[in-house]
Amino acid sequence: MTDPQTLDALKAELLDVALEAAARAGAFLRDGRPDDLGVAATKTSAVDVVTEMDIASEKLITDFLAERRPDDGVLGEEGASREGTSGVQWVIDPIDGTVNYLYGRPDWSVSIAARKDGETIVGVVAAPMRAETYRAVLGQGAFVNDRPAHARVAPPFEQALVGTGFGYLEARRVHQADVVRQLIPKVRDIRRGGSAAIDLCDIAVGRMDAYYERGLNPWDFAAGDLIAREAGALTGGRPGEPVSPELTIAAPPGLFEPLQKWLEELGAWHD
């Protein structure tokens, strides 16, 4: 068991590493985007794309981590995987919001989280086109750049602005669209931004009231989940379960509970 003083020092070191890695990758992606950027590969379907910049960004990050923290493990969206011996694992999304990036839209980010013995203790999301970096350390609050981040106070359910996202498989999209069809009459409005990491950070800074999505992977939510929680939001999946690929929900207390109930009844957790 790590003593508190040693753990605090580790958190500070991991935060510094994550911030520098995200800044380097963010600047590379912002300044180096080719005008003729195209699709390098596809994943779950023909519209689930990977660009050459996703691959290059992940290599930039993992090379930096290998230099600074060679004993740590790594889990990256584009295939980076390394078992470590330190008990620390880095969870990386080199471009969260690849389709936005491909089209030159601004809502994309670099997401880097550090886990210690399976628990996320540091999260950083860099959104270069917003000139914002969101960060959190477990037990130490959340920040956007150098300003404290705070989730909104829960509004009445019918006044909630709710964010969501859609998968890339046809059957999943059809069901997700049906969930939105049933949910939208009950809330203020629905938003679809295209970067789960940014959506979770928007909860943390009060730009949306709530967010939910099915089908996220650990690299999509690891950093943003911690940032949202440290900003005062609740996060989870189905009732009694944590955030997972099955379902991710983030909202302030008082809104989280009724939204989770509705999503359970609407079957948002399955296809």
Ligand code: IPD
The other form holds:
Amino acid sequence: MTDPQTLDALKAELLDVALEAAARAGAFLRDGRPDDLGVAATKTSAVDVVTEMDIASEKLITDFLAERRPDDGVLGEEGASREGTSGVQWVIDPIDGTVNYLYGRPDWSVSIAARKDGETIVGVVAAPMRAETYRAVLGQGAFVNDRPAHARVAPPFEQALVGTGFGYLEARRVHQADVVRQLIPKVRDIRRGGSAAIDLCDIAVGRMDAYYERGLNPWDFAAGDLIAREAGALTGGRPGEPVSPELTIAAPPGLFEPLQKWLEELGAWHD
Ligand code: IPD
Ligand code: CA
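Please could you give me the other form, the form predicted together with the named molecule, since above is the form predicted alone?
Next comes the full complex, this chain leading.
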């Protein structure tokens, strides 16, 4: 076990490194986006795209981490994968919201989390087109730029503004659309932002009441999950389960529980 002082020093160092990496990648992506940006490759389906900028951003981040923290492990959306020896693992989404980025829409982000022995202890999400960076350290609260971030107080269920997202596979989307169809008459409205990391940070800063999505990967939710929790929201998956690729839910106490129950009944956790 790491003693508390050493752990605090480690958290401070990892936060510093994550903030610097996210700032560098964010500036690179904001200032370097080619006007004729196109699709470099597709992944799980024809609409699941990668651009040259996703790949370059991941390289920029992993090169920086290798220089500053050479003994750490790395897991990145575009294939970065390294076993470390330090017990620290970086979980990286070099562009979360690639489709928004491809179209020149502003809601995309760089998401970087640090896990120690499997637990996320630092999360940073940079949203350059909003001029905002969200960050959290486990047990130390969440911040947007240098202001403390707080989730909203739970509204009545029927007044909740609920964000969600959709996967890239047709069969999954058909079911996701069916879940939304049943949820939309029950709540204030639905939003589909296009960057799961920003959606989770929007819970942290009170710009949305709740968010859920099936099919996220660790790089989509690792940083935003910690930021939402440190801002006072509850996060989880199916009842009793933590956030996972199966299901991610974030909402303030009082709204989280009925939403989780609804999503369980609607089968939001399966295809
Ligand atoms: C996607 C975004 C989107 C979510 C998808 C993710 P990507 O990540 O976070 O909001 O709905 O499930 O895959 O592909 O832009 O990195
Ligand atoms: Ca992503």
